[in-house]
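Listed next as structure tokens is one chain, alone, in the form predicted alone.
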Amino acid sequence: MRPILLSGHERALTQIKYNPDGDLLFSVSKDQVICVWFAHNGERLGTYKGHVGAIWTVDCDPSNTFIASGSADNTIRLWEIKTGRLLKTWEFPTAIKRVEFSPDGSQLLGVTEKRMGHLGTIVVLNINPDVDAEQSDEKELTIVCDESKATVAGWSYLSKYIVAGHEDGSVSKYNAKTGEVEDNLPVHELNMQVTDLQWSPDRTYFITASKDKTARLIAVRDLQILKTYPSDTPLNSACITPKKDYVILGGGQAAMDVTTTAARQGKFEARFYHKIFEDEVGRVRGHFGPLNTVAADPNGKSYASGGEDGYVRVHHFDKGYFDFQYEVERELARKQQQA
């Protein structure tokens, strides 16, 4: 697997994100600029310009219409792909950590940082589908993490929950109509920072990524813990492969401990493992400092990874990693030629 790598950035990368037809990649960085990537070459088809301040996460509508953007500049930013055109602002007291679309794109979620005696909050914003109508400022719905601050947030299938993972490890599931919560567990140690939560392709599951070294795959239904992928460095994010059973997960020191160590100690590695079986199968390296984002192509092609050191880095998975199977998926698969 030959990398492409991406070098439209100065600073450390926050989040990668795919569009959903996987033909364009977003990236956002500390450098205040988002950049739109074609994802088969990486050639950079453009960048939006507007925020004041590090950009911590972008995310793309599933009409492949508009992105959102939340920035320490305290703004959500809404931008219309093609031209890219800034759309609306919408300000808020504290930093925006995260952005989500809805799966059916009329709605946005933002979490807001918890700062200067402003709770963290998770509010949802309408989203009008004309790209030249108003967008309204009214927000939704407010969710108040009073317990601990939300990190990370997403919407489960059809809309029907809002999940967050909280600054003490636990998760939180929220009924996305009223915001009243439905249920709360302790996914990952104490005071151990869920630092990232992706979907399955049909977001019944999702998976976590916490500072205590683990990833977890988690049901939407109940919360309950389906399956754990242990690794031995703190993680910033983690993604679900589709097509091929897999999730990888990024991570690596943190950057002040980076100085002493050499690259090889720092594991700084891209880390495959077996969804189903919990095995580690493979590891991928390349970036010279932590990995603190993850995204897997929705084709199941390609993955990309973002670093400290500001490069974004595509691989595209040759013959091997397809064809590549356990003993009892090729039993399986020789079951069903039979059948």
Second form
Amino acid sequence: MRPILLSGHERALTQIKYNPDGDLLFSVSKDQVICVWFAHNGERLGTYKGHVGAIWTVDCDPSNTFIASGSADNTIRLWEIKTGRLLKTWEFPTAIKRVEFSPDGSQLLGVTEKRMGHLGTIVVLNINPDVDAEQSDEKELTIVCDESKATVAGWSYLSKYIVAGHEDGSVSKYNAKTGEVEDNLPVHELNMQVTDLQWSPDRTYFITASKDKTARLIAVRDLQILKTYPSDTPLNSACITPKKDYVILGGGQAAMDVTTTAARQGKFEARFYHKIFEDEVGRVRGHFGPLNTVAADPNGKSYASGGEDGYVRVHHFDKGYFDFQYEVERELARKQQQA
Amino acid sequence: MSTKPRDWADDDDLEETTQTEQLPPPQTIQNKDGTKTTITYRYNEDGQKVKTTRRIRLVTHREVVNPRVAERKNWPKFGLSANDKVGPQSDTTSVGENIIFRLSTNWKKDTKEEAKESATDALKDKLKDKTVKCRICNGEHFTARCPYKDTMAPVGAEGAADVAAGMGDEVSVGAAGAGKKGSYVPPAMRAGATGGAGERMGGKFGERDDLATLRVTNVSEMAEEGELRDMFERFGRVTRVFLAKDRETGMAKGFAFISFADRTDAVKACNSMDGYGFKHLILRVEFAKKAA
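Okay, that was the form predicted alone. Show me the form predicted together with its partner chain next.
All chains and molecules follow, beginning with the one already shown.
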């Protein structure tokens, strides 16, 4: 497996995201530039310039027309993917830590930072699917997180709920129409921040990564913990691979401690766990800083990781990855073949 | 050309020394197995005519791609990449070194064992180059195990030499080196440096013979030290090969000593090389007896 190194950023990566078709890869970093790459060969298609602060988050809409980005310059910006044109800027009192389009693309949520007397909030904006249309300034919904600020959030299946991970290690479920809290459960250790939340392809369950060194698979319906993936390092990101039943975790000790340890001890590896059996099945080395973000290709053919070292590494899986099976899986396949 | 089976990707360079004015026109022949053979002629730098024959097989690899994806591949680049050419640019995109990524159900156990093995290997390698030497009496043991640990100062310390000298024959070599007083004595200089290399070597022989030296007899007269080394190196690190040679004729006398860094390797070598046929003679390998 030869990874493709994308070196378009000058500072630490903050998030990477595949588009729903899996052919484009968006990367954002603290250097204020959004890059879009072709996932199959690592060719850079373009950059989106306009933000004047570190960019924390990016998301692509389901129609592959827009991307939204949230930045420390207190704005969410909407861009046209094809041309790099800035379509809309929404201003907020504090930095934006996470954006995500709803599954139908009609709405966009943004998580705002708690700072300078402002509480952390989750805002929902309406999106006009026409590229040339004027986007509205109105906020459809504002959820105020008065207990513990939200760090990550996303839409569940059918845009029914908004699920958010909090700084105190809890996960809560809001009604996406009314903004009411329906559930709040402490899934990670107390005051261990939830650092990432990524969805299964059908959005009925999700994976959270946390500073408490575990990642957990959680069902949307009742926020029950389905699976736990323990590791030996604080985690920054986790994702679920389509096609094969794995999860990929990325982490490494905090960026501020990096210079004091060797790369080997830093644990800057992407870890593969079996989604069902919770066993660690492999690791991929390569970064020389903690992994800030991992993303799985919706087609299941590759995955990408972005590190504090400023590199994005795109890995296209070998045949061995697809062939690997547990003994029980192999048996099941055999039985199904006979039946 | 077509008589012998060839790989289709092979180039065929046929040089002709006779210079003709006119180059024959390039030929293309359709083969039965679906390949094409093209023959072209050209002159090389020396003015020689070169005939190049290529067999080409065209394989059409069809892939069904989402039309939206296909369309996006033709999008013009923008932003910082606006002036880039088609294809990945070397300044932003590069290919990393190959990573062996193998999934395994007991991944943790595998890597732990690997790590352990490599750790012991590394330790072994490190120790192979070094003989353990006591800082107090220069004996072949760790300083902590030294019998004189409590009664003597380390080599090089004030007065150590005299005390050591009085202690008996075991420490005499070390004491000689320690006569040079200084804060730090590099290992190479510690013992035998003042007395010359020969003395030190002589002193070392007895110790080494004990440990891992094999005596090989019935060695052919034609044998060379290098050959013996090659033969025995398969079992471990060989530190010394001595082949007794006649001073006048330069022929081997028929016996040799092989010293190994590791005694276990020596045992292995002894067991497997005894009775080995080498240059029409059957070797006899045994552990060397200590010199009287």
